[in-house]
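Shown here is one chain on its own, the form predicted alone, set out as structure tokens.
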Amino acid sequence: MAFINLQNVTYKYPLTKGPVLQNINLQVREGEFVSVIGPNGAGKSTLCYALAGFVPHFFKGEFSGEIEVDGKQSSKSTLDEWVLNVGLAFQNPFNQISGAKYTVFEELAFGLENIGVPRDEMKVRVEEAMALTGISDLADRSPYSLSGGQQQRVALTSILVMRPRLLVLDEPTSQMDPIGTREVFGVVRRMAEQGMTVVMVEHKMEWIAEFADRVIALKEGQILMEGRPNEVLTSDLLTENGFGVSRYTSTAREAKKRGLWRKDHLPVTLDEAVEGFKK
């Protein structure tokens, strides 16, 4: 039985034309860590969105199909329910932001609180979560003075703090460097290999191939292909439709042509193509 189930999901935002999800259908097993790409405009964060219940519990407009996680129905759901078991990390850190908290701690004790966890337990809670995303150091700051990256770290911690069943991430790493995506994507790694189901918008490609079990391609609203990282990512039915590609993957290509790529399948990740010119 899947731990995600998505039957025939289609949504439209109230005062636009057309549907941005198109009768979406997509099961996840529990445990996965799957990663959704597309171009702009697909539908990536109204995925999202579905996922985490808002909608169409927060965001109205026209909804049809059913979403089932864990063997629980969104649509027989309310959304202070749904939340326990799902976290969503927004695109942009600053929205995740409760503003009433004046430390990085208290920003992350914030959840807690409002479930009634008792104070010991809130305590050590924040900290192994604060550990596990490397931002124990920043626990006195404000989370108003930190840097892009350093918010995205804390938006990610505040959901990890909760303990969700189903984590939800758009674009976890935008506003980060090399060395902070890295780390970020294997904290979601090991948090997947523990049991939790991960689903993360991202764009960058190389991190996918590493880290994640299965990719979906998104494009206007509907899934375009879906399968294991290597074999999404160097598809030419995504150059076809306008998806961003790795440069490694684009330079093999192109290498290809020349005859000078002569291995069976295009390299995703530096390792691959180093590994690959080689020969």
Contents of the next structure:
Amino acid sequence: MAFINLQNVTYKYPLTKGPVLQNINLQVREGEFVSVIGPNGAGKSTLCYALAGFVPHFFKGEFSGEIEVDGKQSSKSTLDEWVLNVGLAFQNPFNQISGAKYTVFEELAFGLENIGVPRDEMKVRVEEAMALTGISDLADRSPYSLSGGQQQRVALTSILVMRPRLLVLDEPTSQMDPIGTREVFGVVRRMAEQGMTVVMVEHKMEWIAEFADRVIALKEGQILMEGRPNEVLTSDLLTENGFGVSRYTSTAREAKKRGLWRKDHLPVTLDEAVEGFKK
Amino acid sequence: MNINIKDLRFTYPTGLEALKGINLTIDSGEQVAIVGQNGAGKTTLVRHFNGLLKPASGSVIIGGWDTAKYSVAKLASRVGYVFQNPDEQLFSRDVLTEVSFGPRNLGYSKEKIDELVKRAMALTELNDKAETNPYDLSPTWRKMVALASIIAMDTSIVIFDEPTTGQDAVNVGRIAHVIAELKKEGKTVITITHDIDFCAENFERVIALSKGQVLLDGHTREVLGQEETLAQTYVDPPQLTRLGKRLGLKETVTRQEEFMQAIT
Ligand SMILES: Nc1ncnc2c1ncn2[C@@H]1O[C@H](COP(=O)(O)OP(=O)(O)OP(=O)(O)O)[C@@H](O)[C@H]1O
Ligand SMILES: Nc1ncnc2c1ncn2[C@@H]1O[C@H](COP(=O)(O)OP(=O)(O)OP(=O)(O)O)[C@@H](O)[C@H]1O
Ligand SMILES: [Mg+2]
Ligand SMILES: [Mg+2]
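Condition change, the form predicted alone to the form predicted together with its partner chain:
Below, the chain from earlier opens the complete complex, with every other chain and molecule after it.
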């Protein structure tokens, strides 16, 4: 049975004219790493809110359909129960930091403290999580005196440290440096291999293709296409609908017109591009 | 209006030294990208250009004005800065008021304000959102509002702090178009970005910062070709540059057309 099961999910915010999510059906198995892509306003963040229980528990509006995670129905749970299993990293990391604490370490320990994790274990878990996201040297800094990318790393770490069964990440690398971005994708991949289920909104096609199991392309609140990363990310349908593509894909597509790309399939990653272009 | 930075050092009140001796000259009308690791000091550096931060030692001179001696309000007539986090910048109840605030504050004539606001709203395609409260918009559109409100000020120097984060292909294209328009008008554009492909396609000069110092500075192709040095500040070369290297192309390529020529 699927770990995430969305049945005919339709949702409209109190202030929007029409539905922002329309008839979404989606099944994700445990330990799968799914990436959601789509233009601005497609409903990516709203889908994240739905998975994290904020829609419809926090944002009111008109909701129909069913959201199930690990056999439990969102409609029959409270938000407090739901968030024990589902961690959401918000799109704007600047809003995620609680600021109730003096140091990054305390900020990260805060959530664990709330669920009664013993002091010794807490320390180990926070240190492990900081090492994963490369912020060990920020432990004693104030969460407010950080650069944009450092704040985003703290926000992400504060979710990872809770070890939720379902990890929902809304553009978690938007402020990160290029090599740091690739490393975060690698960390998320490893989490998935350890059994965490991941839904990650992203725009960085090269790394999605390299690390994710499946891609969901969302447009105007509907699933336009889904499938294996290479299949979705090279499809003409995406380009026709204004989605971005990796430079490997766009360049090979152009090369194909000029007879310089001879493979059937277009590339998304560096290795695929090298394979197709080499003499 | 040139920017001259000499031996610039800056330490935050926490004791952290974020800039450790920066020397740079940026000429009038240049299009410059600043890249580098999280925490390298990019935002700290550009906040010195409009006087939000003042040097601990050394100097920042904007067209003959020493920023240490001029207020942020005064410098606002020369340098526009779009914040990394738009929420630190926006405060008006609707988009039109927000975009009009800057030029109004600079004391331009009514006709000029109208014209500047109209152009900024058109360039960023915000017209259908004129009446909306910026906080009812998504973070990506809030960033566009922040951008519009700065370009409406018509300053000689415009600074964007990570303008493309979270923007889709269409909006990235809009931002590239804005930069091209500002270039045509002879303005200096300085953009901090982690999007190295965007950087390669829209800027002539790249400055790579690392741990509070300038690591590399030069023509885009020269800087972005130096894979090993860039890695010190957690930056990858553009996708096509990496591809060219792997294919053993002799020249460094950064853009599609260069790549095509090199393989034909
Ligand atoms: N709290 C809200 N109240 C009313 N409308 C909202 C709210 N949040 C989002 N919307 C609207 O819902 C639609 C989908 O927004 P959403 O933020 O989910 O898109 P997105 O795909 O995440 O976009 P982006 O790439 O800009 O982050 C948009 O039209 C948006 O304006
Ligand atoms: N308000 C502050 N107080 C103290 N230290 C700060 C403050 N803001 C930034 N710093 C520190 O100064 C250094 C440079 O930060 P800055 O914001 O300039 O980096 P950046 O290059 O813009 O990084 P990013 O790519 O993450 O935005 C970092 O070590 C950061 O932690
Ligand atoms: Mg979003
Ligand atoms: Mg910054």
